[in-house]
Number of protein chains: 2
Amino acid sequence: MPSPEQLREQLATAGLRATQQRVAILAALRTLPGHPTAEQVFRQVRPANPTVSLGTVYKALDSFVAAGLLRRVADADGTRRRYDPDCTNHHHLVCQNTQEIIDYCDPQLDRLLQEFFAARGFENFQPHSYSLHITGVRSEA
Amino acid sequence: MPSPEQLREQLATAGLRATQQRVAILAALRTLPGHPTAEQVFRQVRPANPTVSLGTVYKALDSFVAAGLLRRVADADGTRRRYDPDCTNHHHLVCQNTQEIIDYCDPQLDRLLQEFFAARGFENFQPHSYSLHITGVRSEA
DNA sequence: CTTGCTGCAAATAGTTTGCAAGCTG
DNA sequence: CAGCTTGCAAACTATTTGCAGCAAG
(Lines of atoms letter the chains of each structure in order from A and count residues from 1; the text may use other names and numbers.)
(Lines give C-alpha, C1' and ligand atoms only; values in the text may rest on other atoms or scores of the structure.)
Protein backbone atom coordinates (compact mmCIF):
# COMPACT_ATOMS: atom_id res chain seq x y z
CA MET A 1 0.00 0.00 0.00
CA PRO A 2 2.26 2.89 -1.16
CA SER A 3 1.87 6.35 0.31
CA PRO A 4 0.64 9.28 -1.77
CA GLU A 5 4.17 10.62 -1.87
CA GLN A 6 5.49 7.39 -3.28
CA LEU A 7 2.76 7.40 -5.90
CA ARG A 8 3.56 11.00 -6.81
CA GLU A 9 7.15 10.04 -7.21
CA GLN A 10 6.30 7.08 -9.40
CA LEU A 11 4.36 9.42 -11.65
CA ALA A 12 7.14 11.99 -11.77
CA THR A 13 9.68 9.31 -12.59
CA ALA A 14 7.47 8.16 -15.42
CA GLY A 15 7.38 11.72 -16.73
CA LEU A 16 3.77 12.39 -15.82
CA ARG A 17 2.29 15.28 -13.90
CA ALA A 18 1.21 14.16 -10.46
CA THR A 19 -2.33 15.46 -10.36
CA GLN A 20 -4.68 14.48 -7.57
CA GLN A 21 -6.73 12.45 -10.00
CA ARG A 22 -3.79 10.44 -11.22
CA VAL A 23 -2.58 9.76 -7.71
CA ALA A 24 -6.03 8.51 -6.77
CA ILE A 25 -6.26 6.38 -9.90
CA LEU A 26 -2.82 4.89 -9.38
CA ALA A 27 -3.71 4.14 -5.78
CA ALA A 28 -6.88 2.38 -6.92
CA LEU A 29 -4.86 0.27 -9.32
CA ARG A 30 -2.58 -0.81 -6.51
CA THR A 31 -5.59 -1.71 -4.40
CA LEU A 32 -7.77 -3.55 -6.88
CA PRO A 33 -6.98 -7.22 -7.33
CA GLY A 34 -6.57 -8.87 -10.70
CA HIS A 35 -7.06 -6.95 -13.91
CA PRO A 36 -9.56 -4.17 -13.40
CA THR A 37 -11.54 -2.49 -16.13
CA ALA A 38 -11.73 1.30 -16.47
CA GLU A 39 -15.17 1.12 -14.96
CA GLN A 40 -13.92 -0.77 -11.91
CA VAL A 41 -11.15 1.74 -11.37
CA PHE A 42 -13.70 4.51 -11.66
CA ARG A 43 -15.96 2.96 -9.06
CA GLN A 44 -13.03 2.49 -6.72
CA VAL A 45 -11.83 6.06 -7.10
CA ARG A 46 -15.16 7.83 -7.17
CA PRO A 47 -16.36 7.66 -3.55
CA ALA A 48 -13.30 9.45 -2.17
CA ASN A 49 -12.97 11.73 -5.21
CA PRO A 50 -16.44 12.60 -6.45
CA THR A 51 -15.01 15.05 -8.91
CA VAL A 52 -13.14 12.50 -11.04
CA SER A 53 -14.96 11.61 -14.22
CA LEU A 54 -14.90 8.38 -16.16
CA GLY A 55 -13.32 10.15 -19.12
CA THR A 56 -10.45 11.21 -16.92
CA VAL A 57 -9.96 7.65 -15.77
CA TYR A 58 -9.66 6.56 -19.39
CA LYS A 59 -7.20 9.30 -20.19
CA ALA A 60 -5.13 8.64 -17.10
CA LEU A 61 -5.01 4.91 -17.79
CA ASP A 62 -3.91 5.62 -21.35
CA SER A 63 -1.09 7.82 -20.18
CA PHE A 64 -0.04 5.22 -17.63
CA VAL A 65 0.12 2.63 -20.35
CA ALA A 66 2.14 4.97 -22.55
CA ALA A 67 4.51 5.57 -19.65
CA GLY A 68 4.89 1.86 -19.00
CA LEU A 69 3.29 1.85 -15.55
CA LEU A 70 0.55 -0.44 -16.71
CA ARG A 71 -0.22 -3.00 -19.31
CA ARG A 72 -3.32 -3.17 -21.40
CA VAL A 73 -4.81 -6.62 -21.68
CA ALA A 74 -7.88 -7.81 -23.47
CA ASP A 75 -10.42 -9.57 -21.34
CA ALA A 76 -11.39 -13.13 -22.13
CA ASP A 77 -14.29 -12.33 -24.40
CA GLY A 78 -12.73 -9.25 -25.92
CA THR A 79 -15.55 -6.83 -25.16
CA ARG A 80 -13.69 -4.61 -22.81
CA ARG A 81 -10.19 -3.65 -21.94
CA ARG A 82 -8.55 -4.50 -18.72
CA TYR A 83 -5.45 -3.05 -17.19
CA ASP A 84 -2.80 -5.16 -15.63
CA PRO A 85 -0.93 -3.27 -12.90
CA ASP A 86 1.75 -5.92 -12.82
CA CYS A 87 4.31 -5.12 -15.47
CA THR A 88 6.61 -7.95 -14.64
CA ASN A 89 6.19 -10.93 -16.86
CA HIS A 90 3.62 -13.42 -15.74
CA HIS A 91 1.13 -15.97 -16.96
CA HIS A 92 -2.59 -16.45 -16.71
CA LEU A 93 -4.92 -19.20 -15.67
CA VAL A 94 -8.34 -18.80 -17.21
CA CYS A 95 -11.30 -20.66 -15.84
CA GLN A 96 -13.68 -21.80 -18.55
CA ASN A 97 -16.65 -21.77 -16.23
CA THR A 98 -16.32 -18.48 -14.46
CA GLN A 99 -14.13 -16.57 -16.96
CA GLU A 100 -12.00 -15.72 -13.98
CA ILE A 101 -8.40 -14.84 -14.72
CA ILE A 102 -5.78 -15.73 -12.16
CA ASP A 103 -2.22 -14.45 -12.29
CA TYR A 104 0.39 -17.10 -12.28
CA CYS A 105 4.10 -16.54 -11.73
CA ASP A 106 6.57 -19.28 -12.34
CA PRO A 107 10.26 -18.47 -12.74
CA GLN A 108 10.97 -22.08 -13.54
CA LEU A 109 8.53 -21.98 -16.44
CA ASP A 110 10.04 -18.71 -17.61
CA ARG A 111 13.45 -20.28 -17.67
CA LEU A 112 12.15 -23.29 -19.54
CA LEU A 113 10.63 -21.11 -22.24
CA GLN A 114 13.70 -18.91 -22.51
CA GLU A 115 15.88 -21.94 -23.03
CA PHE A 116 13.52 -23.58 -25.45
CA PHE A 117 13.33 -20.56 -27.73
CA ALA A 118 16.99 -19.69 -27.37
CA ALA A 119 17.73 -23.14 -28.74
CA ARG A 120 15.08 -23.01 -31.40
CA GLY A 121 14.90 -19.45 -32.70
CA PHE A 122 12.51 -18.04 -35.28
CA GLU A 123 12.77 -17.19 -38.93
CA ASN A 124 11.69 -13.58 -39.00
CA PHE A 125 10.79 -12.87 -35.45
CA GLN A 126 12.65 -11.56 -32.43
CA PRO A 127 10.86 -12.79 -29.33
CA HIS A 128 10.78 -10.43 -26.42
CA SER A 129 8.47 -11.83 -23.80
CA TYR A 130 6.33 -14.88 -23.26
CA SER A 131 2.94 -15.12 -21.68
CA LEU A 132 1.23 -18.42 -21.28
CA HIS A 133 -2.53 -18.60 -21.27
CA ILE A 134 -3.68 -21.73 -19.52
CA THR A 135 -7.31 -22.60 -20.01
CA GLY A 136 -9.00 -25.05 -17.72
CA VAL A 137 -11.39 -25.34 -14.83
CA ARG A 138 -10.95 -24.32 -11.28
CA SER A 139 -11.41 -27.23 -8.95
CA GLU A 140 -12.81 -26.58 -5.51
CA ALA A 141 -10.65 -28.52 -3.14
CA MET B 1 -11.40 -25.12 -50.07
CA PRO B 2 -14.35 -27.28 -48.96
CA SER B 3 -17.41 -27.67 -51.15
CA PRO B 4 -20.81 -26.29 -50.12
CA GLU B 5 -21.93 -29.84 -49.35
CA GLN B 6 -19.05 -30.38 -46.99
CA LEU B 7 -19.80 -27.10 -45.28
CA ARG B 8 -23.45 -28.04 -44.95
CA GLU B 9 -22.42 -31.29 -43.41
CA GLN B 10 -20.10 -29.58 -40.97
CA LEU B 11 -22.98 -27.41 -39.87
CA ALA B 12 -25.33 -30.34 -39.52
CA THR B 13 -22.78 -32.29 -37.52
CA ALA B 14 -22.44 -29.33 -35.22
CA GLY B 15 -26.21 -29.32 -34.74
CA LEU B 16 -26.86 -26.14 -36.70
CA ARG B 17 -29.29 -25.51 -39.52
CA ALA B 18 -27.47 -25.24 -42.80
CA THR B 19 -28.90 -22.00 -44.11
CA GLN B 20 -27.47 -20.33 -47.18
CA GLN B 21 -26.14 -17.51 -45.05
CA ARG B 22 -24.32 -19.80 -42.69
CA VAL B 23 -22.79 -21.77 -45.51
CA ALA B 24 -21.53 -18.54 -47.06
CA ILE B 25 -20.18 -17.30 -43.75
CA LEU B 26 -18.46 -20.56 -43.00
CA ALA B 27 -16.93 -20.53 -46.47
CA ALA B 28 -15.65 -17.01 -45.90
CA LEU B 29 -14.04 -18.11 -42.66
CA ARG B 30 -12.22 -20.89 -44.46
CA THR B 31 -11.00 -18.41 -47.06
CA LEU B 32 -9.90 -15.48 -44.95
CA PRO B 33 -6.40 -15.72 -43.55
CA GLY B 34 -5.54 -15.17 -39.90
CA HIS B 35 -8.17 -14.05 -37.43
CA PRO B 36 -10.88 -12.07 -39.14
CA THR B 37 -13.27 -9.66 -37.46
CA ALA B 38 -17.02 -9.84 -37.99
CA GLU B 39 -16.70 -6.87 -40.28
CA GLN B 40 -14.11 -8.61 -42.43
CA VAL B 41 -16.27 -11.70 -42.71
CA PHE B 42 -19.17 -9.50 -43.70
CA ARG B 43 -17.18 -7.79 -46.43
CA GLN B 44 -16.04 -11.13 -47.75
CA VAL B 45 -19.52 -12.62 -47.80
CA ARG B 46 -21.45 -9.60 -49.00
CA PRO B 47 -20.50 -9.34 -52.70
CA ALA B 48 -21.76 -12.81 -53.54
CA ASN B 49 -24.67 -12.63 -51.06
CA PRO B 50 -26.01 -9.08 -51.01
CA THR B 51 -28.89 -10.16 -48.82
CA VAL B 52 -26.77 -11.11 -45.79
CA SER B 53 -26.74 -8.47 -43.09
CA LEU B 54 -24.04 -7.67 -40.58
CA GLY B 55 -26.33 -8.64 -37.73
CA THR B 56 -26.70 -12.08 -39.25
CA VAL B 57 -22.95 -12.42 -39.47
CA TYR B 58 -22.69 -11.67 -35.77
CA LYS B 59 -25.41 -14.16 -34.91
CA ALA B 60 -23.94 -16.84 -37.13
CA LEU B 61 -20.47 -16.37 -35.68
CA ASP B 62 -21.90 -16.62 -32.19
CA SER B 63 -23.63 -19.86 -32.97
CA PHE B 64 -20.47 -21.23 -34.56
CA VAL B 65 -18.55 -20.43 -31.44
CA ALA B 66 -21.22 -22.07 -29.29
CA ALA B 67 -21.03 -25.13 -31.50
CA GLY B 68 -17.27 -25.28 -31.26
CA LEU B 69 -16.55 -24.59 -34.92
CA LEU B 70 -14.74 -21.41 -34.10
CA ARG B 71 -12.89 -19.74 -31.33
CA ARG B 72 -13.34 -16.23 -30.17
CA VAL B 73 -10.15 -14.33 -29.57
CA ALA B 74 -9.59 -10.78 -28.46
CA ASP B 75 -7.51 -8.68 -30.75
CA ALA B 76 -4.30 -7.20 -29.43
CA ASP B 77 -5.77 -3.94 -28.20
CA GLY B 78 -9.02 -5.46 -27.06
CA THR B 79 -11.34 -3.18 -28.98
CA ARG B 80 -12.82 -5.75 -31.26
CA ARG B 81 -13.35 -9.42 -31.39
CA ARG B 82 -11.70 -11.71 -33.81
CA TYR B 83 -12.62 -15.23 -34.72
CA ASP B 84 -10.08 -17.94 -35.05
CA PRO B 85 -11.19 -20.63 -37.50
CA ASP B 86 -8.47 -22.93 -36.28
CA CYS B 87 -9.76 -24.86 -33.29
CA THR B 88 -6.72 -27.01 -32.89
CA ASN B 89 -4.39 -25.80 -30.23
CA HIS B 90 -1.82 -23.31 -31.37
CA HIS B 91 0.22 -20.34 -30.26
CA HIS B 92 0.54 -16.75 -31.32
CA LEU B 93 3.36 -14.44 -32.25
CA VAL B 94 2.41 -10.82 -31.75
CA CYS B 95 4.41 -8.07 -33.36
CA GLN B 96 4.73 -5.03 -31.12
CA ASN B 97 5.13 -2.69 -34.06
CA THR B 98 2.41 -3.77 -36.41
CA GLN B 99 0.04 -5.50 -33.95
CA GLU B 100 0.04 -8.34 -36.42
CA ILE B 101 -0.82 -11.75 -35.03
CA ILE B 102 0.80 -14.79 -36.56
CA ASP B 103 -0.29 -18.34 -35.85
CA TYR B 104 2.41 -20.59 -34.61
CA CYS B 105 2.23 -24.35 -34.31
CA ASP B 106 4.85 -26.31 -32.50
CA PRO B 107 4.15 -29.87 -31.38
CA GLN B 108 7.49 -29.98 -29.64
CA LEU B 109 6.56 -26.98 -27.53
CA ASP B 110 3.18 -28.53 -26.80
CA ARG B 111 4.86 -31.65 -25.54
CA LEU B 112 7.24 -29.62 -23.42
CA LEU B 113 4.38 -27.76 -21.75
CA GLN B 114 2.36 -30.94 -21.23
CA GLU B 115 5.26 -32.59 -19.52
CA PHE B 116 6.13 -29.58 -17.45
CA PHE B 117 2.63 -29.21 -16.05
CA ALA B 118 2.07 -32.92 -15.67
CA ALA B 119 5.11 -32.95 -13.39
CA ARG B 120 4.17 -29.77 -11.59
CA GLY B 121 0.40 -29.71 -11.23
CA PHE B 122 -1.75 -26.97 -9.73
CA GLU B 123 -3.46 -26.49 -6.42
CA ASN B 124 -7.01 -25.80 -7.46
CA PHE B 125 -6.86 -25.83 -11.18
CA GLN B 126 -7.27 -28.47 -13.85
CA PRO B 127 -5.40 -27.30 -16.94
CA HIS B 128 -6.97 -28.16 -20.22
CA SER B 129 -5.08 -26.36 -22.96
CA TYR B 130 -2.11 -24.08 -23.28
CA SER B 131 -1.68 -21.13 -25.55
CA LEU B 132 1.54 -19.20 -25.60
CA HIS B 133 1.51 -15.54 -26.51
CA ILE B 134 4.92 -14.49 -27.74
CA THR B 135 5.46 -10.76 -27.99
CA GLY B 136 8.32 -9.39 -30.02
CA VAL B 137 9.19 -7.71 -33.26
CA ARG B 138 9.09 -9.05 -36.72
CA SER B 139 12.49 -8.82 -38.35
CA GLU B 140 12.60 -8.32 -42.08
CA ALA B 141 15.21 -10.71 -43.30
C1' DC C 1 -45.83 -27.46 -39.75
C1' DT C 2 -42.93 -25.58 -36.21
C1' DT C 3 -38.89 -24.00 -34.61
C1' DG C 4 -34.96 -21.76 -35.43
C1' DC C 5 -32.89 -18.10 -38.52
C1' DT C 6 -32.83 -13.72 -40.96
C1' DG C 7 -33.03 -8.79 -41.81
C1' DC C 8 -33.77 -4.52 -40.31
C1' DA C 9 -33.45 -0.84 -37.18
C1' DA C 10 -33.11 0.75 -32.79
C1' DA C 11 -30.66 0.08 -28.46
C1' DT C 12 -26.39 -0.75 -25.67
C1' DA C 13 -21.72 -0.88 -24.12
C1' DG C 14 -17.29 0.72 -24.08
C1' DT C 15 -14.21 4.06 -25.42
C1' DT C 16 -12.67 8.43 -27.63
C1' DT C 17 -12.74 13.29 -28.69
C1' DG C 18 -13.30 18.50 -28.49
C1' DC C 19 -12.96 22.27 -25.93
C1' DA C 20 -13.09 25.73 -22.22
C1' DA C 21 -11.43 26.13 -17.62
C1' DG C 22 -8.07 24.61 -13.95
C1' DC C 23 -3.91 23.04 -12.00
C1' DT C 24 1.16 21.68 -12.09
C1' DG C 25 5.88 22.53 -12.64
C1' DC D 1 2.85 31.76 -17.06
C1' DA D 2 2.81 27.82 -20.48
C1' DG D 3 1.18 23.66 -21.28
C1' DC D 4 -0.61 19.45 -19.80
C1' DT D 5 -4.83 17.79 -17.55
C1' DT D 6 -9.63 17.81 -16.34
C1' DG D 7 -14.68 17.49 -16.80
C1' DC D 8 -18.40 17.34 -19.43
C1' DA D 9 -21.08 16.01 -23.22
C1' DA D 10 -21.39 14.59 -27.67
C1' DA D 11 -19.52 11.38 -31.10
C1' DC D 12 -17.99 6.88 -32.42
C1' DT D 13 -17.32 1.95 -32.92
C1' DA D 14 -18.43 -2.59 -32.10
C1' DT D 15 -21.88 -5.55 -30.74
C1' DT D 16 -26.58 -6.96 -29.15
C1' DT D 17 -31.53 -7.14 -29.17
C1' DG D 18 -36.57 -7.23 -30.57
C1' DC D 19 -39.58 -8.70 -33.66
C1' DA D 20 -42.18 -9.88 -37.88
C1' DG D 21 -41.55 -12.78 -41.79
C1' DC D 22 -39.08 -16.79 -43.95
C1' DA D 23 -37.09 -21.25 -44.56
C1' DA D 24 -35.03 -25.72 -43.11
C1' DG D 25 -35.83 -30.10 -41.16
Given for the second form:
Amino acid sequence: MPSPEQLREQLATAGLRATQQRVAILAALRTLPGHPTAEQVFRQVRPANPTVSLGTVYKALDSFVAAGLLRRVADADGTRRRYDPDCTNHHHLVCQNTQEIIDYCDPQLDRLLQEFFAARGFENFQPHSYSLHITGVRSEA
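Can you give me the structure for the form predicted alone, which would complement the form predicted together with another copy of the chain we have just seen?
We keep it simple here and write out only the one chain, dropping partners and molecules.
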Protein backbone atom coordinates (compact mmCIF):
# COMPACT_ATOMS: atom_id res chain seq x y z
CA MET A 1 0.00 0.00 0.00
CA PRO A 2 1.40 3.39 -0.97
CA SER A 3 2.11 5.89 1.80
CA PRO A 4 0.02 9.08 2.10
CA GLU A 5 2.98 11.01 0.67
CA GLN A 6 3.11 8.70 -2.36
CA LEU A 7 -0.65 9.13 -2.86
CA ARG A 8 -0.27 12.94 -2.68
CA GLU A 9 2.48 12.68 -5.29
CA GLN A 10 0.26 10.53 -7.56
CA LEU A 11 -2.51 13.11 -7.32
CA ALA A 12 -0.13 16.01 -8.01
CA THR A 13 1.41 14.19 -10.97
CA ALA A 14 -2.11 13.68 -12.36
CA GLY A 15 -2.74 17.42 -12.01
CA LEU A 16 -5.11 17.15 -9.05
CA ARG A 17 -4.98 18.97 -5.73
CA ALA A 18 -3.96 16.52 -3.02
CA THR A 19 -6.67 17.30 -0.47
CA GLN A 20 -6.97 15.16 2.64
CA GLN A 21 -10.28 13.76 1.35
CA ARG A 22 -8.84 12.82 -2.05
CA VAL A 23 -5.85 11.14 -0.40
CA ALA A 24 -8.20 9.12 1.85
CA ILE A 25 -10.38 8.12 -1.11
CA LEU A 26 -7.38 7.10 -3.21
CA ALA A 27 -5.99 5.12 -0.25
CA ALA A 28 -9.30 3.28 0.10
CA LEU A 29 -9.23 2.38 -3.58
CA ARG A 30 -5.75 0.94 -3.19
CA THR A 31 -6.79 -1.22 -0.22
CA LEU A 32 -10.27 -2.42 -1.20
CA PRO A 33 -10.26 -5.70 -3.14
CA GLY A 34 -11.49 -6.02 -6.70
CA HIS A 35 -13.45 -3.28 -8.40
CA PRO A 36 -15.25 -1.33 -5.66
CA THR A 37 -18.34 0.83 -6.01
CA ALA A 38 -18.44 4.42 -4.79
CA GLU A 39 -20.59 3.23 -1.90
CA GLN A 40 -17.91 0.72 -0.83
CA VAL A 41 -15.25 3.43 -1.01
CA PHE A 42 -17.50 5.74 1.02
CA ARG A 43 -18.01 3.09 3.73
CA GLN A 44 -14.24 2.57 3.91
CA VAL A 45 -13.41 6.29 4.13
CA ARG A 46 -16.25 7.57 6.32
CA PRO A 47 -15.21 6.27 9.79
CA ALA A 48 -11.93 8.22 9.79
CA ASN A 49 -13.35 11.11 7.72
CA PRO A 50 -16.87 11.88 9.02
CA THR A 51 -17.19 15.05 6.92
CA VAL A 52 -16.82 13.13 3.62
CA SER A 53 -20.13 12.74 1.78
CA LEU A 54 -21.06 10.17 -0.83
CA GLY A 55 -21.24 13.04 -3.34
CA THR A 56 -17.64 13.97 -2.53
CA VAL A 57 -16.59 10.37 -3.16
CA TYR A 58 -18.35 10.32 -6.54
CA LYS A 59 -16.76 13.65 -7.54
CA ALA A 60 -13.31 12.47 -6.49
CA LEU A 61 -13.70 9.17 -8.35
CA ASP A 62 -14.85 11.00 -11.49
CA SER A 63 -11.84 13.32 -11.26
CA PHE A 64 -9.54 10.29 -10.81
CA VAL A 65 -11.04 8.69 -13.93
CA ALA A 66 -10.60 11.92 -15.93
CA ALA A 67 -6.97 12.18 -14.74
CA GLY A 68 -6.20 8.55 -15.69
CA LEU A 69 -5.76 7.23 -12.15
CA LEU A 70 -8.75 4.85 -12.44
CA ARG A 71 -11.04 3.29 -14.97
CA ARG A 72 -14.80 3.12 -14.68
CA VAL A 73 -16.21 -0.39 -15.16
CA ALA A 74 -19.87 -1.40 -15.41
CA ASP A 75 -21.21 -4.36 -13.47
CA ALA A 76 -22.98 -7.28 -15.17
CA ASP A 77 -26.31 -5.51 -15.64
CA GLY A 78 -24.79 -2.07 -16.22
CA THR A 79 -26.66 -0.45 -13.35
CA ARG A 80 -23.75 0.35 -11.00
CA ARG A 81 -20.44 2.04 -11.62
CA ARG A 82 -17.44 0.18 -10.34
CA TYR A 83 -13.88 1.45 -10.34
CA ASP A 84 -10.66 -0.24 -11.40
CA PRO A 85 -7.38 1.15 -10.04
CA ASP A 86 -5.46 -0.96 -12.60
CA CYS A 87 -5.17 1.25 -15.70
CA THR A 88 -3.04 -1.19 -17.69
CA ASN A 89 -4.59 -2.83 -20.75
CA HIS A 90 -6.66 -5.77 -19.58
CA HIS A 91 -10.13 -7.22 -19.98
CA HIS A 92 -12.94 -8.04 -17.55
CA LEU A 93 -14.94 -11.20 -16.99
CA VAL A 94 -18.15 -10.36 -15.13
CA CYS A 95 -20.16 -13.03 -13.32
CA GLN A 96 -23.88 -12.34 -13.67
CA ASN A 97 -24.67 -14.34 -10.52
CA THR A 98 -22.21 -12.76 -8.09
CA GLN A 99 -21.43 -9.42 -9.83
CA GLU A 100 -17.74 -10.30 -9.38
CA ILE A 101 -15.43 -8.65 -11.91
CA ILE A 102 -12.31 -10.63 -12.74
CA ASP A 103 -9.31 -9.06 -14.45
CA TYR A 104 -8.19 -11.06 -17.48
CA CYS A 105 -4.94 -10.58 -19.41
CA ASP A 106 -4.07 -12.50 -22.56
CA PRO A 107 -1.35 -11.27 -24.97
CA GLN A 108 -2.71 -13.53 -27.73
CA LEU A 109 -6.16 -11.92 -27.46
CA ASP A 110 -4.54 -8.47 -27.45
CA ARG A 111 -2.64 -9.29 -30.67
CA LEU A 112 -5.83 -10.63 -32.24
CA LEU A 113 -7.67 -7.39 -31.41
CA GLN A 114 -4.80 -5.25 -32.77
CA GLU A 115 -4.73 -7.28 -35.99
CA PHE A 116 -8.51 -7.10 -36.30
CA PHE A 117 -8.58 -3.31 -36.06
CA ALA A 118 -5.54 -2.91 -38.32
CA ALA A 119 -7.16 -5.11 -41.01
CA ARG A 120 -10.48 -3.24 -40.87
CA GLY A 121 -8.92 0.20 -41.30
CA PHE A 122 -11.78 2.11 -39.68
CA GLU A 123 -12.11 5.40 -41.51
CA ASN A 124 -11.27 8.44 -39.39
CA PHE A 125 -10.68 6.32 -36.28
CA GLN A 126 -7.47 5.03 -34.73
CA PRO A 127 -7.94 2.85 -31.62
CA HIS A 128 -5.44 3.56 -28.81
CA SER A 129 -6.67 1.11 -26.19
CA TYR A 130 -9.35 -1.47 -25.75
CA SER A 131 -10.97 -3.53 -23.04
CA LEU A 132 -13.41 -6.38 -23.48
CA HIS A 133 -16.21 -6.69 -20.96
CA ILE A 134 -17.41 -10.31 -21.09
CA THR A 135 -20.43 -11.33 -19.03
CA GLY A 136 -21.22 -14.89 -18.07
CA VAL A 137 -21.55 -17.20 -15.11
CA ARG A 138 -18.59 -18.44 -13.12
CA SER A 139 -18.84 -22.18 -12.57
CA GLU A 140 -18.34 -23.65 -9.13
CA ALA A 141 -15.02 -25.50 -9.07
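Just so we're clear, the structure is a prediction, and the values are computed from it rather than from any experiment. C-alpha atoms forming the largest set that superposes within 1.5 Å between two forms make up the rigid core. Positions refer to the first chain, counted from 1.
Participant: Given a split of the chain into two rigid parts between the two forms, do residue 35 and residue 74 fall on the same side of that split?
Facilitator: They share a rigid part, so that residue 35 and residue 74 shift as a single body between the two forms.
Participant: Whole degrees only: how far is the smaller rigid part turned between the two forms?
Facilitator: When the larger parts are aligned, the smaller part is off by a rotation of 23 degrees.
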